[in-house]
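Just the one chain here, laid out as structure tokens, in the form predicted alone.
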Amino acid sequence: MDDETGRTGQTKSTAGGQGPRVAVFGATGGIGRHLVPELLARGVEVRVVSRSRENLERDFAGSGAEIVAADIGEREAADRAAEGCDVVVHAVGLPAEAFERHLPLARSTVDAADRAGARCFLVTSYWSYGPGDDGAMSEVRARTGDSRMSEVREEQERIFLEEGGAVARLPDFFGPDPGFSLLNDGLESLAGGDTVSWPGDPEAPRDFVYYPDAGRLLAELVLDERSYGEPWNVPGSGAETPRSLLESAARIAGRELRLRRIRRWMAYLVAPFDSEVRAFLDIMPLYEAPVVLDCSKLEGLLGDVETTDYEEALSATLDWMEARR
């Protein structure tokens, strides 16, 4: 359908004419860093919202961005940050020890836009599938095992979904920006001549999305109003064996790979003394087995999608890390 703007499948304009405006909660996260300069390049009037005005400062500032430090689990907080905007991104991330926390901020941030008269939309993870198989899975495939953090994560998606929201689930994410990454982590080993611990399988497929790529991708989520009431699943570059991207690595920077798998035995004899151990056990199980999304939905919607092959991604990965030593 036509919004007032005349553009097809897009999200309404603000009373001004110039777009609508979005605030993105959990801003300075790394999928928030790369999903604000995406909107702001198609002339969206972005809000950007963390705890911290440091950060936001920081990752912001001369950006163009209205800027607004908010605890959203308050709920005068979230009301101010939600306030005068067409669609509220939920992108927030939260460690492992802290990730129950994720269900009221969700219920937070929900709420928030229906008083101001919103679209929600979440960003997620394939957490919520549980672990995978050989095939391709598709938005309505079974969940399966009993992660405490994948319902999380499935409860999260239907707060939004129950609500009118979009849910966007990623795979794994890995490039230029110090967010978590397991694949970074490996990158940053492997550049510094350290041997790599891979927790779970290294031989298994599984996806993983660009940091930009993952930014562009959801920009034209967010900005689609066909895309609300419905899960998505965003492409990565490519199912491929971790150990398989980890050579390719070694060989762009003339290093050699030494890995290392971690088992769950091994990371049961460490999470007595380390809390990340400990919260990542829950969710292990998911790096034992594929990992592959079926993203024809999404391409349906908005027809072919174009990723950074993973020679490139991982060379400008490399360099990001070179610069910063």
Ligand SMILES: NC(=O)c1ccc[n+]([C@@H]2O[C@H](COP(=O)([O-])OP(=O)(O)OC[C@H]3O[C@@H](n4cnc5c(N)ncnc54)[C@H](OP(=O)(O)O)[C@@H]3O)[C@@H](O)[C@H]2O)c1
Second form
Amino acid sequence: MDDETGRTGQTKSTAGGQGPRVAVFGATGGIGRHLVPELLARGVEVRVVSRSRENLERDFAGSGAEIVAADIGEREAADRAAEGCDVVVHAVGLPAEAFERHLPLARSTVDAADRAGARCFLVTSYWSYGPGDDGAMSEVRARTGDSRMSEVREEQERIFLEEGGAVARLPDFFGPDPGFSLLNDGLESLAGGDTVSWPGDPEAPRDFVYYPDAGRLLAELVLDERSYGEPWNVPGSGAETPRSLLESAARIAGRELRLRRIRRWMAYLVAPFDSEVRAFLDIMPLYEAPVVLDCSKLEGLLGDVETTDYEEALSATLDWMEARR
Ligand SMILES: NC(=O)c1ccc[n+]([C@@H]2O[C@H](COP(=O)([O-])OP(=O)(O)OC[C@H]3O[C@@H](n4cnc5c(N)ncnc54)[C@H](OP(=O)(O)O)[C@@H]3O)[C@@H](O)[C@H]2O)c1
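Target state, the form predicted together with the ligand; input state, the form predicted alone:
Below: every chain and molecule of the assembly, starting with the one above.
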């Protein structure tokens, strides 16, 4: 037991089994693919959920996870996906053009979890802070700036927190996974001998979280009942400038780094012809400022948190990219 209330800190089963049963909504995304094995390795019963059965089978056939194809935006399907679970993890990513959908989907998850008697857990990003500060931002830092996507992220968090859910705010991802990652895109260009186009300021220090570390830390938070009802900053491998990370990667790959900064005016020129760039403009100020998260609260909960150093993580990512060519 680890606190005066006698709680063990572990989420207990209400579903009748030995351990907790956890549904992961958005399981075939980059985070889901790394979180699910971490949960399974801890003896947790896991239900993996997304709309595409084919993708669920591609990622989880034979893993021991229960496969449920469901569009969690539909009430009956969301109920079916949450039924019998103790925790519902919402790790659903959406393309920038569909960002507003985060709100009805969050509401749908929270309501389905409530009807199932389950706790809910949101995987989200630092975007709810708006453009970062030079110093580290703690969980109480209020949102700044006027990005609609930041505002949507903040509203989505509120939906979970008001229902007693946990909210995990992560830095941008990178690592051996085909999911969406700005740094991976840069590494792919570098490894292919191309110029790396970096949207935003490559000299502004930012944290990046390595997919395997994100999966491990999220599994610990999901299974710790003290995390619920609160927001948590999740650490990456440390704040570094994108330029210095790309220089390290160039050295590891034996390549010369050619780096082109994409400035806001350039994005404005392209925006009329490219819906992704048009949508990205809303969030671009966050990529022109530092992203340094104060993760002392999470360290207070989980103890000393170890993450993979960039040298090792970049090497493994480049090897994985090379093997896929
Ligand atoms: N990329 C980053 O660097 C980064 C950084 C920090 C936080 N985040 C956030 O972390 C979360 C997880 O990100 P991710 O990259 O792992 O996500 P992702 O790769 O975009 O995954 C999307 C997942 O959601 C599922 N999905 C989408 N709509 C659905 C629906 N209506 N019903 C059921 N499933 C649905 C998709 O499967 P189907 O399409 O088959 O349904 C897929 O499994 C997202 O909120 C993301 O914005 C991302």
